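Below you'll find only one chain, the form predicted alone, shown as C-alpha cells.
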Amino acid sequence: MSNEWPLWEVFIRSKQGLDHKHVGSLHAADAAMAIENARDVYTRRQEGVSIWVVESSKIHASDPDQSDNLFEPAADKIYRHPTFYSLPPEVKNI
C-alpha cells in the first residue's frame, strides 16, 4: 500500500468568469486539505471565488483517438448549432 497522498485536479472560478477553469493538480489527504491548498497555490492573489478538487483517480476521460467516432453522431444534428436562434438583446453570458 502506497504511503502517498492521492492527486487532486483543482478547477478555479474567477471573479470575472462564469465557469471553473483547470489550473492545476496537488496532492492532498482529503478534500478539505485539497480545496485549502488549492487556496493557498492557486488564489494567492484572491483572483478566485470558487475551487473545486476532484480526485484524480474519480476522473474518466474519453478516448482522443476514438474522437472521430464519439463526436460524429452530433455533426447531423445541425438544429442544435445556435445560428437557427435568435436571442433578445437581454440575454447575457450566452
Contents of the next structure:
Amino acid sequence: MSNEWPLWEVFIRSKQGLDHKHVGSLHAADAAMAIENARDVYTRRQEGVSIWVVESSKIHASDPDQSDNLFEPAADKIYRHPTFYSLPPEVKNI
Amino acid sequence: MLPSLYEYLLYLGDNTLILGHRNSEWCGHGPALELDIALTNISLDLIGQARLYYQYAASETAWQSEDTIAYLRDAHQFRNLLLVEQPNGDWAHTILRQFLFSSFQHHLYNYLRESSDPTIAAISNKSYKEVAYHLRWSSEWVIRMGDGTQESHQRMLTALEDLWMFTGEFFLPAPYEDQLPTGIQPLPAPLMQGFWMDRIKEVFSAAGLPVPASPGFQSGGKTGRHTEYLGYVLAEMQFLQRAYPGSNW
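Can you now output the form predicted in complex with its partner chain? The one shown was the form predicted alone.
And the full complex, kicking off with our chain again.
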C-alpha cells in the first residue's frame, strides 16, 4: 500500500526566525497525512517549530549533467565576492 | 492516600499503560514506516503518562514504585477499560480503538486539568496536548478509512462492530470514582458521555460510518474483571521482572 503513496519532501524550521531546511522525504497519501507523518518522523526530538511539505514531483531540479555549464564558470570570478571592500571598523557583524 | 484516589490513579495509569503496550506491538510491523513511527510515538506518550500516575500512586508508600505497580500486579488488580486491552486486529481495529479512547481521554483530561488535586491537574495538563494530537491523528485515520475504498470502509464497520460494545464502560463510574472527594474529578464520568458522543458523531459523519444504536454493554475492566486478553498482555509485559526480579538496564 505504501508503495502507491506519493513521495513528499519535508522542510523543517528549527527555530522562529530561521529558514526551513530540507530534512528528508516520506510517503503519504495527501498533504494532511504528509504533515502528520513529518511531525512523527522528523520532529520527535524537538527538531522544529514549523513544517513544510512539498510533493517531490512538484520540485524541478537542475540537471546534474549540466553542472559544468551551470556552476563552474563562477569558480574564477572571485571579484563577485564582497571581499575587496575595506569596511569601516564601526561595521562589525558582516 | 485515600484508597479511592489510589484506585483512581491506577485506573488512569492502567488505561494508558495497556493501550501503550498494545500499540507498541505494532513496532516494526506498521503498514508503512511513517505509521510505524507514528504509532510508536503514541505508545511512548501513553506509557509516559502511565509512569506519572504510577509515580504519584506509589509516592506515599515505601515498598511501592512505578515498576512494582506496572510489573507485579495480576490481571484482576488492573483497573483499565476493557477497550484498551482488546487485540490490535487489523489497522482499522487499531485506529478505531485509539480514536474511541482518545476522544474520551481528551474530554477526561480537559476536566482533570481543573482537578482539586494539584498533581492530577498537572499531569493531565501536560498530557492533554499529547492526547489532542492522538485524537487528531486517529480522527484523520477513521475518516480516511471510513471514507476510503469499499474494503477500508468494510474493515471499519467490522472494527466498529467488535469494539463499540466496550465504550459504555467509559461512563459507568466504578465505586472508587463515586467515593472520590468532590473536585478531584470535576465532571463525573456519566456527564461526559454527551460531549464524547458529539465528537463521535462529527467524525463518523465525515467518515460515512453509522453511529451504532446499541449501547456499549460490556463492562468490568474498571473493577478488575477483564477479558481473556489482558492476561496475555501482562504475561509478555511482565515476564522479565517476574523471571529476574529487580533486574535493571
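Just so it is clear, the model here is predicted, and its values are computed rather than measured. Rigid core: the largest C-alpha set superposing within 1.5 Å between the two forms. Residue numbers count along the first chain shown, from 1.
Once the rigid core is used as the reference frame, the Cα position of Ser67 differs between these two forms by 2 Å or more.
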